[in-house]
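Only one chain is given next, in structure tokens, and it is the form predicted alone.
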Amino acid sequence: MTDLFSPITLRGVTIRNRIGVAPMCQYCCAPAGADAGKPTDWHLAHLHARAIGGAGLVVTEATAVTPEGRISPQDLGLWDDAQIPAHTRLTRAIASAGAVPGTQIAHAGRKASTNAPWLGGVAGDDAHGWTPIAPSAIAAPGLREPRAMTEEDILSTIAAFAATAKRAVAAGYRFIELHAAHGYLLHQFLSPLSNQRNDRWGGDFEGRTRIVLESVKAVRAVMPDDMPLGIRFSHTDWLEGGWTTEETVQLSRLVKALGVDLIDVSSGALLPAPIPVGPGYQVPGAAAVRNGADVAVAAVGMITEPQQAQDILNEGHADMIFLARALLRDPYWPLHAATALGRVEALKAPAQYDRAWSSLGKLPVDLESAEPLTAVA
């Protein structure tokens, strides 16, 4: 059995237990200018809590690898050497409450130059929006066309990927995940539904798989050896012709002997699909991969309740889980999973909110008939 609070080491790098917390993009960088792709004041309060409340790996929001590779104009960024800075306030502020600081490097190709959601559509109509880049000239549903990737691109996209790999190091992080889900663009290149290409980067398996391999080997020489790597899939397509979790795991063995340390097991998103959504859907492609390539895993997906999780890992389907939506409503999560399941001595509070979790159990159930509680100072 693998408790849910128990630490686990990914090279040289040990997390005090099996909770991250996913990438989940917040939308509030300046567009342009000095501190666009910066992390801002909110990246570093929303990511500090999840540290706070006990996550045990804190992982960014999709960051960009260049400006064009941004999924909306108000995302983050790591292509120049001047957003070093706000990011390392960022991965010490999130070091200081026990957590390590990931970051997932990414670039969006034809999902580009979009609005954040709560605005809709696609940005382009004023100065903030580009013509995005994919492995072929097809957009995706509702989005602009894209401009079919030359070799030149492709090429200059993989050194990207390494360059800002090399400034996540220099700005602190301790992990770092490859983006290759949810329709993004080494995602797009992986299935043959966005990818019809005939040349070396397109076509088979061999060839569609090529920048993901590529990908990997250049991010994984500009890291430290002591430093785990990790990648996103999307297991399967959910659709006929698309990619699957056959090819995953097949992949998902390819990058284990380049260097990846962790995948994190996701699906969908490439195109509308009729995904069985419902707790723990993306479970079974976890088991898969983890099975398959004997690699470490993270499960993801409408995983919400603690015993939920600690069943996850108990059945050997995953080596650690991420959550999202459960953390952005629960940024304490970890901690109330702790008290849910006997488990307080493995994670406690910080020092400065212990008087509250410490009373968790031994408050009066009828307040208004107890005797006055005696004051701590």
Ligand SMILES: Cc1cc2nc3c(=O)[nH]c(=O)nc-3n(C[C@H](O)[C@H](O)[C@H](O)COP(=O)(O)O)c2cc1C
Contents of the next structure:
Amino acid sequence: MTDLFSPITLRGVTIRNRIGVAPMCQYCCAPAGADAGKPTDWHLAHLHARAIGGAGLVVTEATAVTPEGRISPQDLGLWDDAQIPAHTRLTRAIASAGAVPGTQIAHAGRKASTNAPWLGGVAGDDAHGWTPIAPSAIAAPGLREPRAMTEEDILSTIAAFAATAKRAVAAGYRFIELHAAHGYLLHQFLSPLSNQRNDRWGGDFEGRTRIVLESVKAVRAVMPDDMPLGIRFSHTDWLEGGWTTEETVQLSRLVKALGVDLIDVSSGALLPAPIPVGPGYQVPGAAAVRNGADVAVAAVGMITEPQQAQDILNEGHADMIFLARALLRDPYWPLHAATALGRVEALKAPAQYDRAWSSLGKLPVDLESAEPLTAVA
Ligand SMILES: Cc1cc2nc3c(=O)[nH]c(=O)nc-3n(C[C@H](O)[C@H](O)[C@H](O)COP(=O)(O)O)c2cc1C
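Same protein, different condition: the form predicted alone was shown, now please give the form predicted in complex with the named molecule.
Full assembly next; the chain just shown is listed first.
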């Protein structure tokens, strides 16, 4: 049995508990100019709050490795050294609240140049839109038709992943996750539904996985040995003729051999598909990767209840639990979970907030000193 509040050590980094903040785009950077891609006050408050709430690992939203790799013009980026100081501010805040700062580095491929979801559609030229690049010139439904990448585009994208990883290390991140899920560039190469190339970057399993393996090698080469590397996969496209769970297991073995320490197992989002969405619906994928590739995995997706999270660990399906929407609703989910599971001693709130948590269920305290009152005024 693995306790939700027990630490986990990946290489030289110890994460205080098994709860991770899943990457979540906030779509609020400047779309252009000197501040494009730089974290804002919003990112600082948002990520710091979730570290204060007790998560062990706090991962930034998809962080673009090139400007053209942004999902929307308002995405976070780390394609330029000038962006490092603003990221350093984030990593310091997250670490100061006891969490490990991580970043998800990403290229959106054919799903680039869209608007924030609350606006919908593609980014127009007036909103700094651009023509995306992809393995093949096949558009995702409703999005711009991409240009098929040349060999040179592919090599420079792999180099961009490595350069971004190097900047992430310089900015103080202690965990890097490669985004190879949700129909973004690396996933587009993996799936035969979006990769119809007939050169060495397409075709069979070896061809379709080549860019992922080369990116992992390039990124691992610029990271310190004691720093863990993760990767997020969509374990299946949920579609006939698409990427499969068996292929994810096979690829997980290969990336583990290249130095990946944690696989974050999600699913879908390459194309619309009949997904059996429900509580913990992606956990079987995480368990398949954990058992089949003998690697640490994070389970994610519709995990909302403390006991549900603890059960997934107890049953040996995952090593970490990543939460997205539950942590948007409640940044204190980990502290609330510790209370709900009767484990208040297992997760301390920061000293500044301790009176709010250590007094739970006890006498009311005087508002300005920590002394218990004998009567309520
Ligand atoms: C607002 C929002 C933004 C997201 N952005 C990203 C992202 O940048 N990268 C990513 O891999 N997944 C992203 N996701 C997916 C989440 O990381 C997570 O896999 C998904 O929401 C399922 O987990 P949940 O049921 O706990 O929300 C996002 C989800 C939400 C709700």
